[in-house]
Each structure stands twice: as structure tokens, then as C-alpha cells.
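The form predicted on its own is given below as one chain in C-alpha cells.
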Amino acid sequence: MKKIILSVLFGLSLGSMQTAVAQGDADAGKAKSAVCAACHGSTGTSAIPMYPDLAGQKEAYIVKQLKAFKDGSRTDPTMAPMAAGLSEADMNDLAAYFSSFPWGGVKEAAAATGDTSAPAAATAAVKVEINTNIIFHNGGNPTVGQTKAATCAACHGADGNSLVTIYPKLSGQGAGYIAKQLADFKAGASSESGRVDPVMAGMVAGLSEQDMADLGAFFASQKISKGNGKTNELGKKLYFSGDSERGISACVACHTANGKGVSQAKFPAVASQNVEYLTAQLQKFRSGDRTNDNNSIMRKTAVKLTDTDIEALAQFMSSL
């Protein structure tokens, strides 16, 4: 009787820590896995050696690690930013999404989903070489950028042509834009013209004014690759001409007609930049949610920007 009523008991309490366990949701998980893609991978199989595979991690544990990176217990600059906002529900949907892969890999994970297109930086190392022949105006030093950079890869890519499209490409920007982008968001919420950004609070915090230089003139250094994005009419109406009715000015002003920006007005490039983040920027710069540009140009204009708008300009500047 004893061992029928232990049998019961065991079998409650196991059900239980199955039932606590299996509770995230793994298509849910998938969407929001986005931001992770860039460090493990889409399918939870990293490219870079440094960073983990969560492919067939148990669930538990992989909860555990985020839960233990939000409140501290575990210390790690680029974790904990990406922890701060994520609720149970979350970490529970993140590791139901990776476990659902099998561990081993890139081959076994995209057999099981069907999806046969592994991220470049899985299948082909990245060549870096740096321009020598350009001369930077803010004292930066892309030799010393280069290794300064190594921790940049994950979301911008090696040369600084992210794979993830809702991650800017540095590659080709300005040395001094570039500078300019993370002194303000190292200074944060804490001035007018600060940029804030989770994720790149805790990258840049520890930066010095030099380090800031020597990444510029890295990634000002390499050549970007092409963008997603496809000509549009209106886009390119709007980009030369502006509208004057509504009162929208050019765009071609700032940025120039092939979309490289003015490098030492801090005009920053645009050409070649996947449709996802232009668009991001755009709607950030009409809600007010960035403020960092100068003198408010960024905000007048996109305020007065419809979404067909902002949709329209952000595939014809990355067509450029």
C-alpha cells in the first residue's frame, strides 16, 4: 500500500515539475528571439565561439541564466541590458523556442525547421581590411578600432555590416558620427541629447573618449555591403524634392544624393542600410523617442511623415 501510495505521489510531483517547466510557448519565443539572433544564433546555434548555443538547452536552465542575469546574480555586460525588460513569460517562451532544437548545430537545427538559409557568418569567415588611405578628422586610429571592436561583432558584424537587419550597419558611417552615437548613448537619459538604448548602455559605459575615436575610424574604414531595400518613387520624390505643401524638406540636403552623408558635419550616411532599421529610426525620430539629432532637424521633419511615407523613403535609402 505504502509503495502504491509513493508511486501516486511521485507520479503528482513529477507531472508538476513537467507541467512547471513546459510551460513557455515556442512560437512566441520565436518572435521575440529576434534580438538574441545576433550572439546565438536564429535558431540557437552560435557563429562566434565566445557565446553559448542555447539549441537544445533544457528549458529550466536556460530560464534560470536570464533570471540570474536580470537580478544580478550573475554578472555580464551585454546579458544583463538584454534581461532588464524581460518578463517570466518571456524567458519562459525564449527557452521553450531554443530547446526546441536539436543540440549539435546549425545543419540539425535548420533540418528541423526547414529553413536550409544559415546567417553568413556561419557558412564564410568575414575579411576585414582596413582603408589606410582615408584620414580621419577625430584623432581615431582604425588599427587600434579594429581589436577594440571584437565586441562589437556580435550585433554589427565583424566588418560592420550587421547580419540582423534591425541592427544599424557601422561599416562605411562617418568616424565622427559614429563617435558622436556612442557618447550619446553613454550619456543616456541624463542629458537632452542623450540616446537610450538598453542594449548599448552597458557596451558603452565603460568607453573612454579614445576608444569612441578608434571605433569611428574602424568601421568608417570598412566598405558596407548592399542594403534590402528596393527603389521607390515616392521615396525618391520625397528624399530630392521634399514636399513642400506639407512643409518636409529634402533629405538629399543632409545626406546627399548617393546617400553618403557629410562625415564632418556628422550628416550621417544612409545609403545601404536594410530597410528594418531606417524605418525603426524614422518612426523613433517622429514619436520623439530620439531626440539626439541636432538642433531637432530629424524630429521636424519626420514628424510630418506618414507611415507610407516613412516606408517609402526607408526602401529608397537603402537602395542607394
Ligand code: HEC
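For clarity, a rigid core is taken as the largest C-alpha set superposing within 1.5 Å between two forms. Worth saying up front: this structure is predicted, and the values here are computed from it rather than measured. Positions refer to the first chain, counted from 1. First, how it differs from the form predicted in complex with heme C (HEC).
Residue displacement note: E88 has its CA displaced by at least 2 Å between the two forms (rigid core superposed). Annotation: Cα of F98 displaced by at least 2 Å between the two forms, core superposition. Positional change of D71 between the two forms reaches 2 Å or more at the C-alpha, relative to the superposed core.
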Contents of the next structure:
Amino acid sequence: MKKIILSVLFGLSLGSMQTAVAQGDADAGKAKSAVCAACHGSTGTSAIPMYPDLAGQKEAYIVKQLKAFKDGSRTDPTMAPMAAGLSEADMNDLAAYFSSFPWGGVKEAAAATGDTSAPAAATAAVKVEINTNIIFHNGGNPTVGQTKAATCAACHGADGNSLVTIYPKLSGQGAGYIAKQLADFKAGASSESGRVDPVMAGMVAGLSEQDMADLGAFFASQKISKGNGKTNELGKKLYFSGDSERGISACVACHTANGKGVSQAKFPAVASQNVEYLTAQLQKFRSGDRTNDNNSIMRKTAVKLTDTDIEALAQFMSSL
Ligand code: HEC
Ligand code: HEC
Ligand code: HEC
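Since the structure above is the form predicted on its own, I would like to see how the form predicted in complex with heme C (HEC) looks, so please show that one next.
Now the full complex is given, and it begins with the chain already shown.
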């Protein structure tokens, strides 16, 4: 009799433990949290007033909220695309990761780890004006695009001028080029010509072709801010003349003398772009991590570039 009671008790406590005990893997969650860090901080303590802290939050609550964002029972335009691609295992892992930090969060943590991923709160103060005189050939509407761009502002800035330099500026970029990139991110690794990025993949999952055209038109209608790069001789020489001995094409042929690119041909603007972003893209073309350039148009040249060349070119393009 005693034995039965004990085993009943044991069975009960085990049962209730299983529902309460963590099912997620915090280490796996850490790897998956890169996307979330931009808004919630890398350790779950957010630098932005409107973005909640997740550090020390209860696991089960985090999972419940993520499910609610995914099934639409909790509606938020920013979180909906973030949750859309998460599996139940992803949600459990993310919850385990964020709940592992102390509640009320070491606000210093973000600064201490040099977390530059937190988007600047200053974007809220940016005044956005749309130049409605531009006609977009791909049928995009910049005014409609602006309403769809609310989700993008955290990383790319309300007017497309991102303040965090690993995120590209989109302001003044060609509308057709932007729409192509969004479609390429959506195709991702499933296509030879897809563009693979874990952060952007989550952002584009729900976009239609019309959304992409509208977003492209909106950002194209914005004015780009001054770049953070410095002009230099090596960068200037390679940009305008290339290096025929080493098989490096002159960038000017496609990106033009003022660096504005050729919008109709979807040759992107590179002028005033962030140095860190430009550097990363040249490295990705060189290593073959970015393969969405038709006919390897960029990879052919990038494989010939040394680290010194890339640094010089990124600085120079940004100074244009
Ligand atoms: C672009 C900014 C952004 C990104 C990226 C982002 N979030 Fe959020 N998150 C928000 C905002 C804004 C809210 C508040 C939504 C609301 O007001 O209902 C929120 C709310 C939440 C909540 C609910 C918190 C609560 O206390 O109710 C959870 C959980 C959450 N996010 C998890 C995540 C996870 C996990 C990721 C990464 C997969 C992520 N978020 C990525 C902006 C973001
Ligand atoms: C959480 C941060 C984040 C958010 C939010 C975000 N992006 Fe991005 N975006 C990135 C990063 C990081 C890259 C660079 C990816 C790479 O290295 O290839 C990028 C790249 C891009 C590019 C390619 C630019 C170029 O010059 O090739 C476009 C276009 C873009 N994003 C548009 C958008 C749009 C539109 C939205 C909103 C629907 C958005 N992004 C939301 C982080 C973000
Ligand atoms: C023959 C034309 C051509 C030449 C020459 C060329 N590019 Fe490009 N470049 C492109 C095209 C087209 C893309 C966009 C590919 C795509 O659709 O994603 C691109 C993309 C880029 C990007 C990424 C822009 C972004 O916003 O993500 C950088 C940076 C770049 N090129 C730098 C250079 C540099 C530096 C040189 C010279 C060493 C160069 N390019 C030479 C055509 C060219």
C-alpha cells in the first residue's frame, strides 16, 4: 500500500515536473538569437524603450508569446515576421536562452559585450519626406512602401539611413535592385541565385512581389546620408582603373563615376554606403557566400581582391 502511494506521488511529481522543466536548449537558443539581438539585445536586455527585455522572463511565457505572434492571436507587425519561421523547438531553445539571464537585466551587459546590434533609438526622430516626382518602372508606390517599411526601421533607419554600420543603408538605392535583393533573400539557399542571410530571411518571408516593389520605391525616394569612409589612393585607382595584370575589372564600369550605379540595370549604388557593410559584401562575394550576382559578375572580380584591396575600396566607395 505504502509502495503504491509512493509511486503515485512520484508519478505525479514527475508529471508536473515535466511540464515545468525546461525543454529548450539554451546553447542552441543562443545560436538562433542573432536575429532577435538587434531589438532585444544579445543578452535579452533591450536598449530601446519600445522593445521589451526578455532576460529572466519565464520560459513558458516566452514560448506562449512566440506561438501567439505566429498564429496571429497576438498581433504586432514587428514580431509577426520574426515568429513566422520559428518551429516549436526553436521557440523552446530561444526561451531557454533568454530566460537564463538575470531578470531586470544587467543593463551594462550590452555595453560590456560591445553589443553594437542595438538599433539607435534616434531613428524614431527621423523626419521622412517622399519625393513623389520619381516614376518607378517596376510599379512600386513609395507612399504605400513607407507604411510597409515600419518593420525595417529598427535596422535600416526610418529613412533608410541605418546608424548601425553592419546594416546597409537603403536610401537612394535603386528600386529594382532592392526588390531583387528581397526576392533573392526569400529564395535563400533553395536557389543557386538566392541570397542567404538569417536575419533578412525572417524579414522577407511574408512579402509579396508588390510589397517588394513598394519597399524598393520608398527607399529609392530617400536621400542617403554621408558615408563613414575616407578617400585613399589605392581604392581610387582600383575603382576607376581596376588592375588588368591581376584581372580586376574597373568598378566604375558598372557602379559609375559618382558611385550611384545604374538603376535600370540593377547595378547597385555603392556611394556613401557603410564601410563595414561594403567590406562584408566584398568578402562574401570573394568567398562565394554571396552568389546572387548574375553570371558571377561580382564574384569574378572579388576573388582577385586582397584584404588590403577590400579595405581600400570599401573606404573609397563610402567616401563618394
Ligand atoms: C525588429 C525588432 C524585433 C526583433 C528583431 C525581434 N523582436 Fe521580439 N518584440 C519586438 C517588439 C516591438 C515587441 C513588442 C510587441 C508588442 O508590443 O506587442 C516584441 C515582443 C517580443 C516578445 C513578447 C515579450 C513580452 O513580454 O510579452 C517576445 C517573447 C519576443 N519579442 C521574442 C523575440 C524573439 C525570440 C526574437 C528573435 C527570433 C525577436 N523577438 C525579434 C521587436 C522585435
Ligand atoms: C533585424 C535587423 C534587420 C531588419 C529588421 C531588416 N533588415 Fe534588411 N538587412 C539586415 C542585414 C544584417 C542585412 C545584410 C545581409 C547580408 O550581409 O547579406 C540586410 C540587407 C538588406 C538588403 C540588401 C541591401 C543591399 O544593399 O544589397 C535589403 C534590400 C534589405 N535588407 C531590406 C530590408 C527591408 C525592406 C526590411 C523590412 C521589411 C528589412 N530589410 C528589415 C538586417 C535587417
Ligand atoms: C560588370 C559590372 C560590375 C563590375 C565591373 C563591378 N560590379 Fe560590383 N556589382 C555589380 C552588380 C550587378 C551587383 C549586384 C549583384 C546582385 O544583384 O546582387 C554588384 C554588387 C556590388 C556590391 C554589393 C552592393 C550592395 O549593396 O550589397 C559591392 C560592394 C560591389 N559590387 C563593389 C564592386 C567593386 C569594389 C568593384 C570593382 C573592384 C565592382 N563592384 C565591380 C556589377 C559590377
